[in-house]
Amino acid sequence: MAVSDSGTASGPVAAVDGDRLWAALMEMARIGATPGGGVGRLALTDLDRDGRDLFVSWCQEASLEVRIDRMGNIRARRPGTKPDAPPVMTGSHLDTQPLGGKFDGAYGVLAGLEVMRALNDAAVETRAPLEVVVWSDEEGVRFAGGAMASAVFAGRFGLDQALALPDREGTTTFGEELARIGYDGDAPCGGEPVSAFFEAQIEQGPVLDAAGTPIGAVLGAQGQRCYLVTVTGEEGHAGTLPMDLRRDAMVGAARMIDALNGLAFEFEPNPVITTGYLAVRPNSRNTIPGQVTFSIDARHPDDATMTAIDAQLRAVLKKTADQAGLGLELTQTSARDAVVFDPACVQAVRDAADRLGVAWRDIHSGAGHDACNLALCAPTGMIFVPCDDGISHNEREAARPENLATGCRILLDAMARWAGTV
């Protein structure tokens, strides 16, 4: 693992205003603020619209050209002296988990905005245009899969298929909700050259914080497969049906989930396997559950191992269902191979840290990001900064202002030098 403790500092291209970045993060965090100090701003809800509106207003104040594409992605452009050159892009997402934190996603968006503001302050021109992007629905809470808008941009997923995705209640679709909140744009989604994409993020894990290292140069991300499992039994009266005659879908689902947890320890290095969503029918206190639907999220950095996990996962589910006399339906909702980021982009992050005298280390991402999709259509890199104790997807998610500002400085330097300064 490559690590740099120090570099030869040189002057920055422009000065990042860390206080301004922090203030923007705190103002955005008020939209969807939760009692536990976090944020619940689900994709394509009214709160998401409010966050988008605030971001767009800031972009307009910074004299950025804003356009909305057909997946609702917001692209804010700072022109270059060569306006037809492919842009150097950055960005992330503004939607959150139901009980999420203030920084996951929002930091990548607002660090990109701060890059634009800082370059404006210093009157620095770049040859290639720069863009900051808000990608729609990275988290995948309401519409199964996650990062669908960046997947459409990268050509991984069809536009019409994505717009037709139902929400988890089956009452509306992605496209209908985009229209309802006023972000069903008409600009094309993808199909154009991109010079490079850099995404800044909190690590969402403990490595940088434990090491006391302010910057991670991200080499790539784990492969991921997501599933939806439906277990079908039979409803019955909780007081009158004997235990040995029951076909309890909840008991079957619980056994499956426990078996999947054990499966993770049969591989080295361990994958991570998570069930984070559960729906019970009829969901009544005194009725034996007749149907349970739950999610599986499995991740590993090696694609061959991920394929082996997939096979064993399917076998475990079938064996458990057969033993209990339960029906089983398994749908793979998404799959992503392990991602290797562009070596030149990774080196650009390392070089920026060295120029600014900031310690860094190479790191892999355990989480999925929009950058994983962009890597399919453009040279891509990521910049990680520490989050306290590695806590994320949690109301207690926290990051230090000085680390966030440092990551933004690296982002600015990498983007501006890639684009070429005048």
Given for the second form:
There are 2 protein chains.
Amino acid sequence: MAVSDSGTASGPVAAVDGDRLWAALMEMARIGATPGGGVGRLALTDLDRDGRDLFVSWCQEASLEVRIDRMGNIRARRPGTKPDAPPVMTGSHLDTQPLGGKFDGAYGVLAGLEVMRALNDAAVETRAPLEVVVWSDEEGVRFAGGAMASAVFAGRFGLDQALALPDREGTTTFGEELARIGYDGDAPCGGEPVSAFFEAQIEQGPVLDAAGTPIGAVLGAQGQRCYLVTVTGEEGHAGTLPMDLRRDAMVGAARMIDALNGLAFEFEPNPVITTGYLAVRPNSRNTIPGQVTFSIDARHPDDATMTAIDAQLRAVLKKTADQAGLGLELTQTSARDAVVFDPACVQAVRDAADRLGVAWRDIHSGAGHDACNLALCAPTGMIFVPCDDGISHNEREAARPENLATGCRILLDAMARWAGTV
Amino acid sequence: MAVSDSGTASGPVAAVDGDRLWAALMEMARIGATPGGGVGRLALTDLDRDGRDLFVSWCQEASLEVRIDRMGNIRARRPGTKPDAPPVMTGSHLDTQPLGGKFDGAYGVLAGLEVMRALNDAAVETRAPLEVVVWSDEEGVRFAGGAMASAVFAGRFGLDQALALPDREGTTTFGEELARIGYDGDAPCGGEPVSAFFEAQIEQGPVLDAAGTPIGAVLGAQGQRCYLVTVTGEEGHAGTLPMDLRRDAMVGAARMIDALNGLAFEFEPNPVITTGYLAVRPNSRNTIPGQVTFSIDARHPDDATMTAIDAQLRAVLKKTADQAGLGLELTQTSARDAVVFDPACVQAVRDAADRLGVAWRDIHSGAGHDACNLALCAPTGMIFVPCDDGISHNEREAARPENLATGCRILLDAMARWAGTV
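Same protein, different form: I have the form predicted alone, so give me the form predicted together with another copy of the chain.
After this comes the whole thing, all chains and molecules, with the earlier chain placed first.
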């Protein structure tokens, strides 16, 4: 991986207003603010709608053309002098984890907005149109599988199938919730040429913060497989059913989760394997659980190793279920091979940093992003900025205003030069 | 333990109508009926109110005097010729597990009602008054600790403390929910003499069904300790935080649950140890859980062994938490020593069975019951009838009409003779 060498600083295409960007982030973070200082703005909830409405109002003030597509993605366009040219896009998501932070997703969206505002202020016109996009439901908390709306845009997932996705409680669907919050737009989702997609994000990992490097040029993202496991035993009275006659789904699930954790240490480099979601049925203190459902999120940068992990994981679950006399149902809810971003886009990020005299380094993404889907249908790159101690998906997620502004400057430079200025 | 010998059958005090008892059970089971054929009628919900209202209407039709006490217990009295004499009481509970059966609790209540109806039909007067009682919230699903309302009656738990009990979500209290459903009565709860308490129940275990014996004379119940465990780690991004840097509350909790299961097999006879309830925070697929809360329900017939189990359990949890760098908070939510029922009440059940020519055997209760609290303030006994395969706390819980009628006949005979007939 390369790190920045020297690079001659040259003037920016337009001046980013770091204070304005920070103020927008803080105002957005009030919608769904949690007592612990984070944000809980789950996809397609009333709070998500409020966040979208705020963003749309800002876009309209900035004279952007706003369209909503069939997946509820918001596309805000700044026309170019060649209005029919494929757009240069940026963006990210406004939905968060239940106890998420202020920056994951919102930074990429509002950095995109700041690019538009800064170009407006400087009266810079681009040849190709620019767009800032809010992708629906990146986090995948309520509906199985994350980043489904960008997956549909990229042609990786069917529109009808995505709209029919049930929520975790099985009481509603993606499409119903989209209509409920008024973001069931009629613009087509995907199927059109995109000149390039650049996504700005906090790293959500410790590398840049530890190195003191303000910019990461992202080379790609590790592969990911997600599963939903249902362990079925037999309910019974906690006081009366002898231990040796039980088929306890909770004990079985516990053994599986411990075994999956151990499995991660059997590969080099370690994959990350996580059970973040678990639900017990009937979830009553004095009833032996009859059914436990839990998620597995497994990621590794090497696809062949990922395939080996998949096989081992299936074997470990089956063995544990068989030994405890439990039923096992394993559903792979999503799978994404490792992503390699477009070399020209990666270079555009490095070049922008060099031009602006900002230190950068190449970096891999541990997390998945909408950009991983966009990479399937357009030249794509990402810009990372540091977050404190690499903490993310946590109310304590934090990032420094100067780093966020720097990332936005790189984004503006890369997009404007890719689109061409007049 | 004794089993029935011969015993001379003699005529009943009054004739129980087994069909009427069955019809009442089936009508009550419609309130909160689940798709799987069971009942979900959680304490102090609208469904619980509907069940209570139905019971009260039946009591009024049977000319019983209905009073509601401060804990929402419903007391329906049939006056005796000595109206100021301490009453002979029976009863159980109408609340159920989330996926409970038709008989656990409801049988004890409606068998008590059938006793009153049968005595009315036969125009039998008793010297002491008789009462059938609905004890609030025996199951303890929504509010920590079960059988709290009978515990208050027996002086084992404070009234104000019980009314202030928060629900699992921490959004309401026992007292608020009681007022909401209109069962915040003003009669005092406890502090009065009770001549005797007899509770009829399905066994909720396999002994009577396997032996083909229709009646169990219950000698006592095993001791029980309940705990709530909170494991605290650090939330993080499932894709970016390396395995060896994680403090994963889910993995820690899984190891604890597996270890607790193993602990049960280190004692003879085995205690039962159950984790029936577990909640993950933030419970999102792609966030490493920062906090997991789970219940432990441990029971053993011997109090000294129970104390040893308590010490081992604490040691196992602490060791697991320390090894994983996790925080641990352990709260004992309830503790009940093993209960020995009153010998005269146990004998009254055996004698009733002998008089009516019904086979019986002595039995221990694996489950806790309101009767375990009543035993602290009044001579108390229980009558068990078989349930199919011992299955309970399960939608498939089932019992045979003829066994339920037989248990009711024993209950009527024991109560009427204890109260004295004129």
